[in-house]
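Presented as structure tokens, the chain that follows is alone, the form predicted alone.
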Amino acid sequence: MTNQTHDVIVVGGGVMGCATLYYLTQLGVTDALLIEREGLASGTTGRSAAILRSHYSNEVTTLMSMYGRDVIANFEDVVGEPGGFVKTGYFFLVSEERAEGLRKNVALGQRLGLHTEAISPDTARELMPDGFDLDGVATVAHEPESGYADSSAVTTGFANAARRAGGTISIGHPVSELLVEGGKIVGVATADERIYADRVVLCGGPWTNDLLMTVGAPLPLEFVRHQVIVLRRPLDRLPTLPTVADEPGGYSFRPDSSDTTLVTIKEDPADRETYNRNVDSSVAATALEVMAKRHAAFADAGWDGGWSGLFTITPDWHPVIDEVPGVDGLFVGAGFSGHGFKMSPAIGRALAEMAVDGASHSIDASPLRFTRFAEDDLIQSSYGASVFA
């Protein structure tokens, strides 16, 4: 068994990873490791549907999804890479029920500097493409700028340019232990090897609470299963394509190609070794009923597959952004719960921020604390506790 010794160890080479370790190269760490189980991008990651916007009920993932957008719009100019943005608009429709709430979260945007209104079902028809029904719609959130991007291409762009910076990433090594001697982060164990350093970011996602439990602290992590379907619409009748949140019906559109529209829809508990990583036909079917619904070129559009993924969802399904509590230098991003990738820049940023300076300068992550959980103190929105928190 070999031994290697680092000033930084980052495990998990999803979005959060490879921002964590872009990060920590900004900030000057000239030997940082990034352990993957698979392959970048390979979990969680590669199967969101990437969406970019910035409606939150609470400052911190406000902030976090506005510098999350902004970084990943001007990916090019940051990492020099493409990140595949997109800019589509972004509008996000709510029932008479959460009308209030959806003033009060554009009004905290509107307090942070993002670019958002409250506008009514009639305005929204006049800035969507002609023939969109908003029926049972009471009030829609704008966001002109927002849309959605490329999440493979975000996370290899972090990762080139953290190699270019003295970073390095090891895949195919799965993390099996973190070493702990006197309350103190030591290194990790592989199969092959113990690694050494003294500060280690946890970002395992759907794995993470395997190794938290060898260090007896676990998170209240569960998994849902969230379903992808593909349709082809007749570019005839609907050539162009907002990105669309559906509150009231549970799922959101955007589109991908030309004439290609991601519905994202349902979310199921979830088995992270058996779920089905591809679609049911009958979510399939629903997605094109509720689609015509809301424009009727859907009820003539295709069905071309799609794929499922994984949220490692939280209580409150906002994540932990933190410091392990009784571990000296183990920090964690864990229990994105379907709202990561529009965050990973920042989430990144003030991970690597914890590792380098023991606190995040960036965000104040303190709402997003590890105990917050056993404290009853979770995170409120003003959609419940879902996709849409």
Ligand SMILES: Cc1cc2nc3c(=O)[nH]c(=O)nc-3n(C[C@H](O)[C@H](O)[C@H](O)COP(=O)(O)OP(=O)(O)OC[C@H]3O[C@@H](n4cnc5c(N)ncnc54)[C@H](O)[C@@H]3O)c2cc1C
Second form
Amino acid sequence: MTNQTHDVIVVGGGVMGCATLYYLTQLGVTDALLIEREGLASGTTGRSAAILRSHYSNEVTTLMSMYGRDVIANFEDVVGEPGGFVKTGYFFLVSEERAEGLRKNVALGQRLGLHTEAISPDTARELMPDGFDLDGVATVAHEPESGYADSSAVTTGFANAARRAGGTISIGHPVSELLVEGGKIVGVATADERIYADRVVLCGGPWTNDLLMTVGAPLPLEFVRHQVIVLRRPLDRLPTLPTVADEPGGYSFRPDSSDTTLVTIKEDPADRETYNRNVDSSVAATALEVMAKRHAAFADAGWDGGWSGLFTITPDWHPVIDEVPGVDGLFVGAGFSGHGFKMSPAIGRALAEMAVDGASHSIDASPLRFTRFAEDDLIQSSYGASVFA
Ligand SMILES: Cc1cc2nc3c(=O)[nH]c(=O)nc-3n(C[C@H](O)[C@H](O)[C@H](O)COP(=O)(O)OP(=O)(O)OC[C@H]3O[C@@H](n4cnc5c(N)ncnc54)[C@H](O)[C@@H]3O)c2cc1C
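Switching conditions: you have the form predicted alone, so give me the form predicted together with the named molecule.
Full assembly next; the chain just shown is listed first.
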């Protein structure tokens, strides 16, 4: 193989890398290359539950989720590809202890233009299918426009649209090294070749630190295993289902195909390479139990397997979107802590803007800066450091 030169290189073909490549082409970059070592959406993205909601504790995450929902819900019109969006409505349930935080977040969302309301459990029950038990719930945040989508379809959709606009995707080539000269990125190396570019965007998911360590700038990333339990519910008793997050219970659920419900539950520290990709029968039993408490139809539901995936988490459960300190032209998006799918359009756009102009114009990404951990300036959340953020 010969050595090549490109305008921008993106490393990683998950939803974040493909969104970045797409937005690079939209910003007029005609010679961007994405390098993926396995297959598009073969990492975290292909294991996502792909829930879209915008209830967050901070302006930057709320805005990124709102933008992501708008793009993904209108994927065919915006990107020209199917994204599998299903509008279910979203209910976020909290106990008394978290009620004030919920109201604060709803007010933040409303100020930013999000269609959301804080409602009582009685009002929520009227909006939900008959028979929901909201025992222990003090307040509910309702987002009628939220739902879920198809994370693999969105990833390949971004990739297809980027290819049509002149982007190139190379699959099956692990990047082994970042090439740096005099404090500037100059390209990447694979086993076969050196590929040159003066801007590189790193979207390597759980493997991001393998490359960051080679330039002496690792992030404080850890991994937790998150389980997705698949249940089959009796459709005659519960034909439709909204998407729900149960903060006191620490789980979320959403419908999938006609009688299938996905329950996303439990985060345990995990080894990145050897973690169990299946689900634990004990966790499936817990999922059945908590779901049956919320709706009696789940007492007769069947367990139909599931899968586990990794959240790549930072100390404050918020991502890093920034230029890597000490390496001009090297940008990173990592540590999505279980929120990345819904935010991928906003993050891809921000990373593309950074690569093109040196800074993100569409969002103020400064709260998500690389150095905040060293500065002890972690992002705070109404629900503590957790996936609810
Ligand atoms: C079980 C589960 C449920 C989730 N549910 C939700 C949800 O409901 N809503 C939501 O918004 N988010 C959710 N998430 C989070 C979301 O899926 C992730 O944040 C998002 O998919 C991360 O995308 P990514 O592109 O950063 O990483 P990845 O998808 O992991 O992509 C990284 C890619 O980089 C490639 N790569 C790595 N190193 C190299 C290298 N050296 N050379 C070449 N290629 C390389 C990998 O092969 C991989 O394809 C969930 C995650 C999990 C695991």
